[in-house]
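Given next, in structure tokens, is a single chain: the form predicted on its own.
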Amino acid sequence: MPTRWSARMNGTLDTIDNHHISINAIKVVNRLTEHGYQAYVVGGCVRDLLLGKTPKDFDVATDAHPEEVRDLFRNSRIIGKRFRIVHVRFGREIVEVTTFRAPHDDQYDENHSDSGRTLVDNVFGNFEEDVFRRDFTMNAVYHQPETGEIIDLANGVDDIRQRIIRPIGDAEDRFREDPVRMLRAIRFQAKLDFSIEPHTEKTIRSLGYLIQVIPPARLFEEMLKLFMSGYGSAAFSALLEHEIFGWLFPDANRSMKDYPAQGLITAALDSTDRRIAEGKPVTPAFVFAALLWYPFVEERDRLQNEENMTQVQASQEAANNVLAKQQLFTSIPRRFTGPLRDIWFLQFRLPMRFGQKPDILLEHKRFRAAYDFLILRETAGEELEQLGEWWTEYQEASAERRNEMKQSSGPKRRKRRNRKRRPRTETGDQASWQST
């Protein structure tokens, strides 16, 4: 039977005030129950409310099938193939409605891959079955707004209280069903400052290779959740801690042996986290530029040395090679690879500080991103002869000071040697000069 919790947790009651729940989520739950269906607010939103946090979005679980939900809400549509869900739209807010799921009879039937990954998960069930089909105990707490009941069959409230991430069921089976759950565990660790249960932690290390069976497009979306949500630096540390980073970015992982890659990536993610906290715009292009910078530099140097390419040719070819290889693991949409290339290529123009070159660079639409990237390279330990300091001053300097800076930074002219003249001899009507 549903139970009402009233024990204290982190200074707050284990009860939920409906004023903190989206009015639209309550509307969805109420309409479903009015038509005879079971319906609950569930998942991360309940967990966050119990932690005293403001949920980003709200999910509803019900015994109504997707088509039945769609019939009740004209402002809805069914999405998904692997698991069909319904999005009910209220202006800019979307309430996600899922039907109770049931376990598959056979883990290795036609709905699963050879590794056990779930390919199709549209097997619907009852409330109890749905509880134990969820990924982690902390996400399996249900709340009924109308009655105020909090239903916890998986002991999720205890794990939330102890700040533990624990899968429901056998960790290996759950991660084989969907390897992305390993990334979700790492994301929750970074976002909530929870710890992963020790046995689960060992399982993640042993099954990390399964990440590579996930489609690259889906992994890119997971990278956005990890790196572009305000806790990217902590997520990066957790990926390294659990030995998952190398399965996502093999070249970047390898570059840490010979280059200050870890420092650059951490600095880029720290900067991104700060900008998100300040409400400033951010772009994945900047983060991916940092993740792949040293593989790009290494490949560029190889092409120049082994293939005798010019700097421009080597830069273009190296960018093509590094990005093409990374697309096999985490796809990067073209709308981000263009700005990423600009950030890289401008790094080789920033040392050119004479004539009109600095002023032309200042007008480039990617200058600011390239300048920020330069500063991060210095922060990571690259020796760039105070190039970042020069550009910092140049941006704020007067016209007169800029001219002085450009003159002092210009290429040194070679002194012309005075050669001794030898006596001139005449041959016919022409004079010839003999050189030593």
Ligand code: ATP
The other form holds:
Amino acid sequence: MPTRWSARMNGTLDTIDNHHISINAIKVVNRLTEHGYQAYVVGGCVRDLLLGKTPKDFDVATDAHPEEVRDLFRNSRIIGKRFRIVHVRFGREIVEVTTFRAPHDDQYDENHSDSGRTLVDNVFGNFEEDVFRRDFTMNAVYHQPETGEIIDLANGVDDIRQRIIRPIGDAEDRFREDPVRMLRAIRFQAKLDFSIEPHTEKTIRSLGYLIQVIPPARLFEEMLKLFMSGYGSAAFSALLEHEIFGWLFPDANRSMKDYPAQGLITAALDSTDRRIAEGKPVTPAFVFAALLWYPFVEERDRLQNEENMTQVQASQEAANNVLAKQQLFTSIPRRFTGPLRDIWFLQFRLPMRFGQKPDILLEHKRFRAAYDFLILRETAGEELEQLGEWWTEYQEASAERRNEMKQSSGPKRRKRRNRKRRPRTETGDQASWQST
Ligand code: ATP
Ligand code: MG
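The form predicted together with the ligand is what I need now, so please give it after the form predicted on its own.
Then the entire complex follows, led off by the chain already shown.
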């Protein structure tokens, strides 16, 4: 049943305190209503406000068309090709203004398909249509800051109160229309600690294969939201729980049988979550390095054993193969594959601790990431003869102690020297390490 009521009438959960709404979002809504348009804050921000959380950004929905919105705000521009939305900028904050839209259009995807996804061109809609084109009931609550009015035609407030993720309309239809909604459901489960409504959960399990039709570039964006937003570890477990992970990272999924991949990925995401909580920088290169490490190890071993490649050749080739294959599922932009390879190849240089090597390595711009990665491999259960501990101490040690430490990795050094040398490259290749 359609529900309209005053925000202040219905207990804590239904109360929205305007102090928690960005002053800029309020300005946008007010300017639009002063000019005779309808305008509301809507979506994730209202959901977060009702949960007592501070929203990270604000979306405004209006019946004004994009050009009309742009004409009202000097600091605004229209973005997007197929569906145009307006970004109104206030310093570093952007308020996103979207014109009411009819259901069955797909704001992101330019590609056509025959699996039931929406192909219709974008058309503007009225208020009610805008409600029902949204993904989940909890994301379809509208709020007018000036009047305090909350409009909840999809019964979202109830679902927020009960912490339930429920599609608007038929789950199967909505996921076929846009399979990314399955990833969004899983992301909201992880982010908000909500549960997915049981029938919807079953539907996700049976339609998981539709993930394959999503363009890799859009999937990469979703991976960033899942893994790089501070709740990556929970998102990874949720992807496993709903049997979706394998549609995104088939090789990584398979590697969990024979290698401690689940432990490594979890450790990498835990560390990313911690760093985000502490305000430290994070990079997808590190997370993708962990996701694909054991497929890389496996492929490298195969190339060495079956194709008789040297370690160096096999490493380079394995990195190429594994990354090329993953790009069929989620793209990985070039700016991340370079650092990712560095993290991998440095793993083979970390065991070499004689002469100038450790000091040269310390200067490498990716040393810290490679060292962190080494520690994670040990956490995951790789037996590396306390290599991580050695490096932990070495970084802090005095010059004198460093010399001693290099000496004490001496016996290995003599043994290595007596062996016939393999050709070396800048990435090094002499690591002795085990995968489990
Ligand atoms: P977050 O807190 O992560 O930003 P959000 O719900 O605000 O979550 P956005 O991606 O910012 O998510 O989208 C804003 C709103 O647009 C959503 O709340 C939802 O109403 C609608 N929306 C976004 N993506 C889709 C989609 N794929 N299908 C239908 N509606 C969508
Ligand atoms: Mg949002």
